[in-house]
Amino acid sequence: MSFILMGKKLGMTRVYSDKGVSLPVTVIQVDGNVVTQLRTKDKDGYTAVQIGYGAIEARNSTIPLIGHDFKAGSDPKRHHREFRVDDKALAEYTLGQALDVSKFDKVAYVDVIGVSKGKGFAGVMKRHHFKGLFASHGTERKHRSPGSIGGLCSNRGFGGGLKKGKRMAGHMGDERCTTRSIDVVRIDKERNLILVKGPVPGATNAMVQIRPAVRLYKTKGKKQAEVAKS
């Protein structure tokens, strides 16, 4: 994994391309990533290097963050996440260093992590795509229950209990999940943001991470060798 930056989901809009096509945009602020710590092989196990963001009141904090980010001559930060690297590209990165939006210059396609919006307690049509009851007659009116639930009893193993993991009614969202292999249309340096294609999970003002795709097609991975060498 090369690195991970952290920002905040400002909104949706539309741009236009070069070529006069409208796109669905996502607008990402990424700054104040501050590099935190330097984890080593001889003293941790293993390389990698872990960034803070978000600014917190060092009285909402505790003393070991606020000593643990005062270390790298930071400011108490509200989240901190680490990746993995190697010992060349370790030696790139200084304690305190401040990560901005130019590491985006040469990505064409970027991963965005976030916590979905919560949707609180749902019915299986909201939540597993469930087509209801018949609507003919006879029917009661619980159009949009589950119908039978105890089919699976004999999948069961031990009891008369319910196989694992059915779908039922329940909460529904704020789960962390990953938005693949999106395009970056646009990076404004001047006030650290990045625009990506489409919707990204986590409401306006949420945290999310953005890193180089890990996985693309092979499409999709002949644009990034070509954008790497530009």
Contents of the next structure:
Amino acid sequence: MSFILMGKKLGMTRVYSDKGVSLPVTVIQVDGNVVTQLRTKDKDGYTAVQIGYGAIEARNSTIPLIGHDFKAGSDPKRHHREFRVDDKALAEYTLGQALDVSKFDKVAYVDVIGVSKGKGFAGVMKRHHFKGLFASHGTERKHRSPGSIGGLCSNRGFGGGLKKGKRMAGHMGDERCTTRSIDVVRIDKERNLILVKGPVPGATNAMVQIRPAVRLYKTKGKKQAEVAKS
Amino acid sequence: MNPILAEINKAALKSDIPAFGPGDIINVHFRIVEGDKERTQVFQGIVISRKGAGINEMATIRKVVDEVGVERCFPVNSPLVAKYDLVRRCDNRRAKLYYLRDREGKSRRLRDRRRGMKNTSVIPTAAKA
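Could I have the structure of this protein in the form predicted together with the partner chain, to go alongside the form predicted alone above?
Now the full complex is given, and it begins with the chain already shown.
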């Protein structure tokens, strides 16, 4: 069941549900996914499917990679990803097979993985949602500062310095980020689109990965089971 | 905007909306679903603002009930709006008629617009805005 496809985030808009409720949706175009390699137990020690996605000019790729994609009968691909499957599921895939959005037919919830927008060097209020210091009461020039960062606290319980992982100002964003268990609102097979509810990480036109939701809590799990049956 | 996104938005737009703008008095037939039943509620009032564009367009309708102002915002292209009836058109010079909120009594009224609408007299219910 588990698989990952890659797609392009086209942007956000709103659609109306059958009941007339306005839903914020992100439109993701899932096309051009090709199986570029099948990992087998004999050869690789594990079973998995490798997919390629996204066009790239041959001169921007490398000869080994072009050859690799060519073996699958595919044009050079920009991105390659693997997902683990068991032996039985591996038999459903063939080399060079094109995967499209219809894979999500019986999926009610998905996880979307992307690279969040870079925010540059951000202070603690923005980066870690600290509350900052007082606006007045004698506070000067440090309204957005983290305050005391403690001290004399090693990871072993004594010694000088700071505890590792102390939240401070620093680079924010531009990191892999997953939105979990978001609703699939609509699937458009003609244009290979999937509309998911709410925002997903990354800028418009960025590559995102979509997979059926891995962890679902009770009510969502029930609904997923119903959808899978239908 | 991405052309595919624009297509999706365009498909959701309604084609049967009468041209109405600020100053017009309209009936909004709003579908209300209660369980299995569905009924239509009519909200009559004066359009004081239309803002946003395309699928995001909202219209604010104001009416005065028992000297209490009531405003509702409708997504213009919402499928829950069954229909818009244009009742009367009024003369005004601005795009947003927020100043009507501060008006009381007779000064709340807007002058009828004679032009642009044929057979004004045919439409039976002239709204008391």
